[in-house]
Structures are given as C-alpha cells and as structure tokens.
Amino acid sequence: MSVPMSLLAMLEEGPMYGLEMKHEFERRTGGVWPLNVGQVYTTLGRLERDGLVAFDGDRDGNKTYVITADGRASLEDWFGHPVQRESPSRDELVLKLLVASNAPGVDVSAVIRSERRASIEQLQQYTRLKTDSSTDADVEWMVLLDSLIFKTEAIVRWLDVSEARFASDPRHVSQPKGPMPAEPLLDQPSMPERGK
C-alpha cells in the first residue's frame, strides 16, 4: 500500500489539508489501515520536497496541498503499471511454523490447528460482515471485503498444505505431542467497520 500514492490520488479530487486526507484514507480503506495524522504531514513534506504537491494556503487554520503536474506525471505512472513485488515481505505466520517445526517439545501440527482456527473465525466474522452489508453497499466496501476473505482463505488452504508436508516428513512425525494452546496464537486484525 503506497500511502504518498493515495495522498495523491485524493489531492487530484481537489486541494485538502492533512486531517481531511488522514479521514478520507480510512473511509476509503473502511478503517481497515488507520492512518497517524503525523505520517500524513511527514509525507506531505516529502511530497512538497520532491514537487509533487505544493502549499495552497491555509484554510481553516489548516496548511491545503494541491498536486502538482508532477504529482500528477507520478500517480498515472503508478496507476500505469503494476506493483513491483521484488522480495517476499517476512511473514510472522510463515516464520513461526518455520520455528515451530525445528523447537524442541512443539507440536507444529498443534500451532497449525490453532492458527488454522483463529483464521476460520476470522473468515467467518468477515464474511458476516459482507452479508450483513446492504445490497446497496458502496462498491469499494465489497471490493474491500473480498480482498480480506480472499486472502484469508488462502492463509487456510496454505495451514492445510503445511499441515500435510509436516505429517509427510518423517523428521515431524516422530515430534514430541504438546499441549494444544489454550488462546489463538493469531492476533486477530481489528474488524473493518463501513464508512469509518
């Protein structure tokens, strides 16, 4: 997710000061990715010292930015082409099975479970949220929940592949039985909520 990139975006509707961005950025996101209002001032005065955005006075006691050509040349580049994915961000979830399947006394197969279950809860809760929205319910809220259940099915698919490695490979079946964990290892994302 580019922050300077939806600043942009945002300023291309028409000059705004840093406030007003940081609430459009989480209704759009559905307050799914909040946003510091002081990240929001750090990047506009990146954005201002690269030319990408200017100061367009004050309004409200507040300092309004408007896009620039520039700034302009930059978003259509960035909705031009697509997002470079050039190393593998590190994944908590991933690491932590990697550990797991070599940590003397765990039971990976029992971390699986438990993680495999924290993401079906978290899949249930999303996919109420997308029943209970209205039929009328804006399309980038639907695009937004569908994004989540996506992924979070993918996360359950991969939890089943694992699973069926670790039980294949001789070096993880013969492993010491843990306990089950009590509590979900997951930490649970906070849920979106429409329009925030």
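Alternate state requested, the form predicted together with the DNA (shown: the form predicted alone):
Below you will find a single chain and nothing else.
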C-alpha cells in the first residue's frame, strides 16, 4: 500500500540492500506485516526508474541502494501531506450490501447479521489479543491492534445502521426480519474529543 515510501524512509538512514530492507520493514511494523521479498526488488526497480533511488554498487557482494534528492523530496511530501484524500475506494463489504439489496431473493438483513456476527467475533479476538499482550507493551503492535479494533467497531455500527435503513425502505420490505437490528453498540461512539 505504500511500500515504496517505506523503502525510501529506510534508505534515508543509510544505504541498504534488498533483503535487508525486507527485514527492516518487518521489524518496523512490529513483525506484523510480512513483506514479500520479490516486492522489494520490483519496487526498488521502479524507484530506481523514477530516480528516487540509485544503485550504489556492491558492498560485500550485496547490491546496495541509496536515496536520491528526489527521493528525499518525495518522502518529505508523503510525511507532510495527509494521505487520506483517496476517492472513496470500493469497499468489498459495502459493495456486497449494495449488491445484495438489489438482488431479488437475497435477504439483505440475513447477510448483514452474518457479517455482524463475524465482525463481533473478530473484535473479541482482537481485544483478547490486546489484553494478552498489554504487558510487554510494543507500541507498534498496540497501534496496529487499535486500528483493527476501531475499524471493526465502525463496521459493526455501520451494519446496524444499514440494517435499519434497509428495513425501513419500501423497496426492501419483503422478508420477515429477525430480532431487530441487534443490540446497541459496545462503547461510547461520540465524536472524538481532541485530548490534551
């Protein structure tokens, strides 16, 4: 997803060779996101082609690369500008619901409940992981776990709201529905208060 920028960030601290970058990448992400070695080489190739990185000869038989001025600039750009503004990318789950709601013979609310159950399970798994590892406190790991938890919570809330929306839509009245949009949310939704 932005592997190239990550590679640049590593090269900014000094020359490196391919495999080394794989290991470093995985170390920095708390060992959670494995990076295929092949991707390192192809990505390095593209970075070199675009002039963000330069081949720097062999060091102990390893082909090392260095970052260029352009590379530094584009890295600074990445850190400096928010990376959000992706046009609302296709989300498989959203797509699934929309398609389901348009497909005759498919019980949308059943689909929603199924997805909800799975999300809740995942959520429990994540929180269990969190409490299990709360002692050895690896920040990267915690930050990543948080992101998974928050994202999943958001999905659950969205599923609930959507089920209600579909239920009250004249076009989706057909099926007899189960036990209502399920129980309320887990924790306080509330708009983020900017702490500190």
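Quantities reported herein were computed from a predicted structural model and do not represent experimental measurements. Residue numbers count along the first chain shown, from 1. So that the term is clear: the rigid core is the largest set of C-alpha atoms that superpose within 1.5 Å between two forms.
After superposition on the rigid core, displacement of the C-alpha of E26 between these two forms amounts to 2 Å or more.
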